[in-house]
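In the block that follows, a single chain appears as structure tokens, in the form predicted on its own.
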Amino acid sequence: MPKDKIFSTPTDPLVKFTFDKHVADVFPDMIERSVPGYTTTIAMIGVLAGQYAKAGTNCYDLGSSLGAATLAMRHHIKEENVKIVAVDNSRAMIEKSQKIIGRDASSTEVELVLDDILNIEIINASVCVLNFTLQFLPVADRQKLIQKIFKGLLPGGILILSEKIVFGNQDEQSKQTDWHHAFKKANGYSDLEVAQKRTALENVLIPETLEQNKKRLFDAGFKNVNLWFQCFNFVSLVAEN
């Protein structure tokens, strides 16, 4: 798996953080290295996939990045006549995804979509997927995309819902982000790599409390919302249509 080296040396000015070609070839090291509990999340979006999808229907997983959570749930699907619709809008990624779940022998359909999520119908879904993908989203366009997705879901589906947060109060917050830190310097990352990243995501990724994103859901119309997964400053929800 190549190393993510992209911020280990100095660079003025730095870009905007974007989800191109470099990033895609060593994603799966950034992505473990950066967000703790990274690959339980994925492997219980795997189980809750198994126990939600209902035959005929349609999952999503949008912002599907090299397809992770895709490939999750389809190992875990054991309905029939279940499509997998994975939506990314970063070509580099659709491109490497597709030869990833190419080699992949499960028998679920998937078709990979190249396009904005805000762009895609959601219909006759039993399970919706945002894994740290929401908060990449401008804040006007949220609600209107979790609205979306309620208006799509079966009676009984679920949207799973993983995002990075901040914290109401500020003592919390810094603790939480120098734990964040911290577990990332363990995992190899510098000084200089924390915080060039760091600066390359400000007004990219945009967190919002647990608080925000609970009630962006209840507004929608989900009638139960559940926290099972934190780790610092990243957790991951259950939302039930």
Ligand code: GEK
The other form holds:
Amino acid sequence: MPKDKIFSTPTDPLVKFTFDKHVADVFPDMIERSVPGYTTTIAMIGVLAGQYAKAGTNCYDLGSSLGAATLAMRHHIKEENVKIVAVDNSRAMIEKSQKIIGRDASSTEVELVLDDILNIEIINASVCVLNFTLQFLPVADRQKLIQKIFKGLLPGGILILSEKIVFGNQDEQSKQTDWHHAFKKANGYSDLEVAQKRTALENVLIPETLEQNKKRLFDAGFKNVNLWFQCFNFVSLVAEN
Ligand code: GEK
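To complete the pair, please output the form predicted in complex with the named molecule; the form predicted on its own was given just before.
Zooming out: every chain and molecule, the one shown earlier first.
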């Protein structure tokens, strides 16, 4: 697995973080060492998809990157005629994921789509996944995306929403941020890498509170919203329609 060294040398001026070829090339290492619990969220997306995907429906992986959640779903779905639609607006990610998914022999159909998740249609869906993607959308666009997902889900369908979050309480915010940085350092990132990545992500990754995320889901019409996972300032929710 190629190692992420993108922010290892001092860079001035730092450019805004984008999901380009350099990032796609090191993405599995980057996300595993940066997002506490990432491997668990991927594994449980598979488990949940195995439970909720219905025959003859679509499952959506929105902001699919290299297709880790798509593959997890694919390995657990046993129902017939399910199609997984994986969408990402990074050409580098889609091209690389095409190769990775091409090497996987499972039978569930996968369609890769290079587009903005705000543009695509969501129809006949039993499972939708936003695994650390919503945080990269402009805040003003988030409600209409969640609304579109709600409308595209069949009765009994679910949205799995994983996000980095912030805390209303300043003391908790500062402690959880410290703990997250300690996690990154324990995974081999230097102070410089942590600091430069943080700056590059400013106004690119915009986290909200758990309450704001839950409210958005309820406002869209979801009946039940359950927190199934939290590790420091990273959470995952299951919303049922
Ligand atoms: C995983 N879910 O491995 N439209 C489409 N894609 C987008 C958009 C958009 N508007 N904005 C961002 N992306 C993956 C991890 S990474 C999370 C998701 C992270 C894409 C972007 O190109 C990138 O591939 C992904 O969302 C976010 O389970 O890097 O922290």
